[in-house]
Amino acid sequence: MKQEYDIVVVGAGPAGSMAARFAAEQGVSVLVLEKDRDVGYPVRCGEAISKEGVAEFITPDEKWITARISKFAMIAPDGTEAVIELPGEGYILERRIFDYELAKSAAAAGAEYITRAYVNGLIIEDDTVKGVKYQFRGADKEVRAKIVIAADGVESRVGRWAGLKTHIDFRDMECCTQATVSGVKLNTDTCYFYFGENVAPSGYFWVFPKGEGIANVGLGVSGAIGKKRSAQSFLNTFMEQHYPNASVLTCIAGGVPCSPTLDKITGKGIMLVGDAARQVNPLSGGGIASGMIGGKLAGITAGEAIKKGNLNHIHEYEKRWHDRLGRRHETFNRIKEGIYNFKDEKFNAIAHSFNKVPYEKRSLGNLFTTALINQPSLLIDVAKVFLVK
C-alpha cells in the first residue's frame, strides 16, 4: 500500500465501488477503505432493483439473483389487492454476493481495497481535503489523496468533517426495519406493497420474495411517526397477523434518507455519493441503482479531474448528477409528499378504482394518476415521470 493515491474512497457499498471502478478505469490510482470486515455485510436493504438498474453496471448473474420480479401488488388497508404487470423485469438481490461482485469489478479495474479500516478523520490543509486518517489493526494511519470520495452512508461523517451540510430533517429520515423470513407463502414473481395507518403510516410496508418460501418483510415510516411508535412494533404486528409461524432468519434496522439530493455534494477535494449525498429515490426509498449511478458519475468526473490536472473539475459532478437523476428525484419527492399523507379511505378508493381498469391496460403511471386525480399539480409531475417519453 502506498502513502498517497490520486483518489481515496471511503465505503465499499455499491456507490463507493462504482466510484472506485470508474475512476480506476481511467488509469488513476484508487484506494477504497471499508470499515467492516467484509464487503457487502451487514446488509441493510430491501434488495429490490430493476434489471435496467443492474445491467448498466454488471451482467445479471443467477448467483446473486434470488427472485425475478414481473408484478407489483398494492394492498389497500381493507385488503383489496391491485396487481400490475411491470414494464420491465426486476430482481431481488443477495446483496452479500452482489456487493462483493461490484467490488471485484473495481479491483479488476485497478482499485485497491482494505477492509476493517476505520476512517476517523480527514487531512485538511488550506481548507482543502488532502486525505484521510484511519485505524487499521490497532494502529493509527494516514493516507493522502488529491480527491476523497465519501461513500460512508447516511451518517456521512466524512462529509461533515469536510464542512458540507449533510443535515436532514428528521421527518425525511425513514425509520426502517426488516426481517428475512422463511416459511411464507407468496408468488415469487411479485413484490407486495401494503399501505395504511395501521400498517405503515406515512410510508409503506413491503414483502419481497427471495425464492420459494423466503421473503424480505419490512417497512419504512417517517421520522415523525417513528418518534411516536417504533417501526419494529409495526413489523411485529404484521408478522403476528400474516406470518405467525414464519422463522426469522435475519433482522435489520436503520434510517433511509427520503429527501432530494443535498444542495452541495462537492467541496474542496471532497465528493459525496450514494446515501451520503442523499441520492436515494425519495418516493420508493430505493438507493442501489441511484447510488451506483452517483458513484459512476463521481468516479468518471474525479478521474477526469486528475488527468486534467484541474481538481476544480470535480464540481462538474453536481451538474451531471442533477441532469441524470437529481431533477427527477425532486419530482419524486413532490409525489411522495402528496401520497404519504393519504388516509385509509383514500388508499381503499384508489385500489377499488384501479381494479376497474382492464388488467392489460394497468401501469404504474395510471396507478399514480388514479391516486392523484384531484391534485392537478402533482398529476403534471406524474406525467413527467411516467407518461412523457
Contents of the next structure:
Amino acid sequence: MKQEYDIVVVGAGPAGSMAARFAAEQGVSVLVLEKDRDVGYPVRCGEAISKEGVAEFITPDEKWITARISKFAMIAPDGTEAVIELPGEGYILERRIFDYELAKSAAAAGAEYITRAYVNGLIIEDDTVKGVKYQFRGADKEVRAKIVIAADGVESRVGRWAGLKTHIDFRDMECCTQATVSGVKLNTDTCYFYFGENVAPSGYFWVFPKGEGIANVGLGVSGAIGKKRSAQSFLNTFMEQHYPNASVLTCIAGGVPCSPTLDKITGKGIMLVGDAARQVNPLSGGGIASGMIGGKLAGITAGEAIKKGNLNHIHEYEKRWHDRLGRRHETFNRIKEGIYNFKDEKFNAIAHSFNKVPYEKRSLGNLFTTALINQPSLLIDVAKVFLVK
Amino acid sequence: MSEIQYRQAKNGKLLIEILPDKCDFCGCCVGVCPEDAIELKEAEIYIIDPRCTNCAKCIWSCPIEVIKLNKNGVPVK
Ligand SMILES: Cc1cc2nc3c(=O)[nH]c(=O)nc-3n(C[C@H](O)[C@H](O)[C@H](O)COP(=O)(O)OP(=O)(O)OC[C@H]3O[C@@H](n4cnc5c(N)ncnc54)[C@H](O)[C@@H]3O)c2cc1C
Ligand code: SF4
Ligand code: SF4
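Can you return the structure of this protein in the form predicted in complex with the partner chain rather than the form predicted on its own?
Let's see the whole complex now, leading with the same chain.
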C-alpha cells in the first residue's frame, strides 16, 4: 500500500467497483476502501436487473444468476393479476457473488482493495479534497489522493463532508425490508409486483424468484408512510397472509433514495457515484445498473483528468451522466409522483382494463398508457420514456 | 445515589434513542439525517449528540422500528 494514490474510492458496491475499474484501466493508481468485512455482503437488495444492464459490464455467468425473468405480473389491491411479457430478459442476481466478481474485475485492472476500512473524514486543504481519513483495525489512518470518489451508498456522508448537500428528504427515501424465503410456490420466470394501501402505499411490494421455491419478498414505503406504519409491519402482514409457513433464510433492512440525481455530483477533488449521487431510477428503485453506469462515467473521467494533469476536467462527468441517464431519471421521477397518488380503485381499474387487452398485445408501454389515461400531462412524460433513447 | 446525566442535543436534552441490539446497520436513517448526526460503522451505531436536533426524521425512516423517541431524555451510559 502507498501513502498517496491518484484516486481513492470510498465504498465497494457496484458503483464504487466500476469507478475503480474504469479508472485503473487507464493506468492510474486506485485504492478502494470498504467498511464491511466482505465486499458484496450483507446484501440489501431485491437483486433484479435487466440483461442489458449487466452485459455492458460483465459477461453473464450462471454463478451469479439465480433466475431468468421474462414476465412482469402486477397484482392489484383486489387480487387481480395482470401479466406481461417483458421486451428483454431480466435476471435475479446472487449479489454477494456478483458484487465480488465486479470487485475482482477492478482488482484485475489494477485497483487495490482494503476491507474493514471505515472512512470517517476527509483531508481538505485550500477548499479542495486531498484524501480521506479512516479507521483500520483500531488505528486511525490517512491516505492522500488527487481525486476522491464517494461511492458510500445511501448514507452518502462523504459528499456531505465535502460540502455537497447529499442528505435525502425523508419523503423521497423508500424505506425497505426484505426476507429471502424458501418453501414458496411461484413461477421462476416472473417478477411479481403488488400495489395498494394495505401492502405498500406510495411504493410497491415485490416477490422476485431466486430459483425453485426461493424468493426475495420485500417492500419499500416512503418515509412519509413510515411515520405512521413501518415497512416491517407491512412485511409481517404480507408474510402471514401469503407465506405463513415459509422459512426465512435472510432478513434485511435498507433504504433507496428515489429522487432525481443531485444537482451537484462533483466538487473540488471529489466525485459522487451510485446511491450517494442519487443515481437510482426513481420510478423502479433499481440502482445496480444505473450505479454501475455512474461509476463507469466517473472512473473514465477521473482517469482522464489525472492523465491530462487537469483536475477541473472531473466536472465533465456531470454532463456525461445527465446526457446518459440523469435527464431520463427526471422524467421517471415525474411518473413516480403521479403513481404515488393512485388510490386502490385506480390500481384495480388499471388491472381490469389491462386484462381486456389481448395477451400478445400487452406491453409495459401500454400498461403505463392505461394507468395514466386520465393524466394527459403524465402521458407526455411516458411517451418520452419510450420514444426518446 | 448520583444524579442521572442526560445526553445533550443541539437544543436541550437528546430525545432520540437507537436500540443497537435491534439495528440492522442499513444506513437508511443516516441518509435522511439533515445534521449528519449518526455514526454508523460495520456493526456499531450511535448519535453524535451535540449535532442532533431531535427532528425525528430518522425515526420515521427506520424500516424496522429501531429508533425511539424517549420523552424523558436519553441518559448517558
Ligand atoms: C431492499 C432493497 C432492494 C433493492 N432492490 C433492487 C433491485 O431489485 N434492483 C436494483 O437494481 N436495485 C435495487 N436496490 C438498489 C440497489 O441495491 C442500490 O442502488 C445499489 O446497491 C447501489 O450501489 P452503490 O454502489 O451506489 O452502493 P452500495 O451497494 O450501497 O455500496 C456502498 C458501499 O459503501 C460502503 N460504505 C458506506 N460508508 C462507508 C464508509 N464511511 N467507509 C467505507 N465504506 C463505506 C458500504 O459498506 C457499501 O459496501 C435495492 C435496494 C434496497 C435497499
Ligand atoms: S433526530 Fe434528526 S438530527 Fe437527530 S439523529 Fe435523527 S434525523 Fe438526525
Ligand atoms: S435505519 Fe434503523 S436499522 Fe437502519 S441503520 Fe438506522 S437504526 Fe439501524
